[in-house]
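Given next, in structure tokens, is a single chain: the form predicted alone.
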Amino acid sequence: MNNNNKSFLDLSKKEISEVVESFGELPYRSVQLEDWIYKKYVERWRDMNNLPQKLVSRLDSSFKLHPLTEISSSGQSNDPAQKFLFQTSKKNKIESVLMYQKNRTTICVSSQSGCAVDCKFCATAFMGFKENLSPGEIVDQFLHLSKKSKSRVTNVVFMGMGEPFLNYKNVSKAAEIMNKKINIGARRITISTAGIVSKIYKMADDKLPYKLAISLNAPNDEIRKKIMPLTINNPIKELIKSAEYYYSKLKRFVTFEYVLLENINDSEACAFELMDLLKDIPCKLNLIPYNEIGGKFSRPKSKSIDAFINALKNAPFTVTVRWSKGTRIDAGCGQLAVKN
């Protein structure tokens, strides 16, 4: 058997059980294999000293064990962000993102290399789409940079590039690996959204338990539609619809981002048609000022966030400020991609 172009974080319990059993050992072997894969981070097969020699050298010349390769990084492990580059089996980048903050560890993954949504402010827009990636390559940035954390990681975000809701099966499929064979509690696995609406219903009724965190990035659809063209399929009154459903299914709070654009969706008028818009939502707003990669979009000045902020103090939600990490090696919120 020789399968060495697949990795073997895309097999499934019972592939796994059946290489196992062809290889003419007992069952246990299966679940020695995932403690050294997801608990013990292990990263070439002839580290999993407790395994017959001949087990490893036969699963070693048939699969790959892990389907990423690290090419770079950026950042020291002191920083509070550090990025990573890896090529996929395919050959296309992606980039992921090690974040530390208090008690908190996290780690950003992305879902596919490049993105098709085409936001005007994301710079994974300007890669195109090149490709879904696998369970396999999702949980594989999990495991690389979980190696090289100096704490536990305690929380993911769906939230590097790509559109997590355009490759629905196979993130649901990685989420559940890293909530059930790694122990990330369900409530600590963020999967965000530019607001595919149908895939908002989908994960209310296929009742995944993670976090949901929509990008909203402006009040109505005649700013939205100029930011983010996916408004014209998914208009605001339908998203909020989706979110809504979303709460009455699961009793889930819905976080929704809204990047701050100066001149755009930065006014106080915006901030009072916001406070409206979600008035009759549970939900949490979470304001994110720009991360400038170089285009037309710049951050709004202190004076007109804290105008913002301050028209929205009497919003009947939650509303918090997140300056995110990593700015400096272009690892922040929407500063993802991978530069020839």
Second form
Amino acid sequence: MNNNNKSFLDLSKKEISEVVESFGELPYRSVQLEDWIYKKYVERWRDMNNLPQKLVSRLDSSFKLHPLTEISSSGQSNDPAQKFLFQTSKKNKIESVLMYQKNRTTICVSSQSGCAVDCKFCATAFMGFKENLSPGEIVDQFLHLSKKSKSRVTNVVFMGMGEPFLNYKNVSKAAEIMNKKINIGARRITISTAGIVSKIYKMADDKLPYKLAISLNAPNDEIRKKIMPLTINNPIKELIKSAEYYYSKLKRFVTFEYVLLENINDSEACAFELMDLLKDIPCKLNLIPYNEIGGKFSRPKSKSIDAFINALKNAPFTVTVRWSKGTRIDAGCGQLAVKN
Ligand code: SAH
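Moving on from the form predicted alone, kindly provide the form predicted in complex with S-adenosyl-L-homocysteine as a structure.
Below is the entire complex, every chain and molecule, led by the chain shown above.
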């Protein structure tokens, strides 16, 4: 078997059993292998010390265990956020962020290297699209960061580089591994989309058990088109319909994310329009004061942010504000990008 470039993390349960069998080993070796990988986070085949030496050498010469190579990291282990840069098997770059909150530890994973969606305010857009990550490459971000983390990772958000719904199959496989093999509760895994309407219907029809976040970022198509060109094919009316469908099928609240951009979408009039738009949907609203990336957009002054929040005080949905943790090291939302 020549699998030198294939990562073991990309094998399905069935494929793992086949490998174990083809190496002349008993089926329980598969369980031991998964235990070493997903529970004990070992980095090298030779550290799996309850496996026969013969199996270890065969695995070592046939498979790469970890598809990602860590290149660097920023931030210290006692900072609220740390960012990690990795290289994929195809030699593209991605970033992942580890964040500590009071009683949770969250990792923010990338689903693609670069991104094709081209939101005007997001740093990842400047990279263009490089590649879809394999399920193993997504899960490997979890394994690497868990190893570095001071506390057990409790939550995963697909809010790093890329548009998860343009890599739907691999993202759902990776989420399933995190849920079923690593035991992260399904409601502690959030997939955030820029708003690919057809895939929101698909997530509902597939009954994926994870949470959904939609990056709305504007109360109407006119503003949204200027900052998120995908609005042309995914207008707000359709987006809202798909979110309602998602709720009707799964009975789970959708989170709408709204990045506050000075003089673009931060007026009180926008807040009122937003409240009207969302008033009939069971949802939460998460406001994200913009993290600057050196382009033409700015974060609104605190006074405008307060006024926006105040205008929503009678909203029938919960409003939260996300002050990104890693802005000092460019690890805040929308700050992930790698210059080549
Ligand atoms: N493509 C997905 C996931 C990545 S972005 C999506 O669009 O949802 C994760 C969140 O960060 C999105 O809500 C996005 O609108 C927001 N974001 C992007 N750039 C930002 C920036 N510079 N400051 C603050 N939030 C930003």
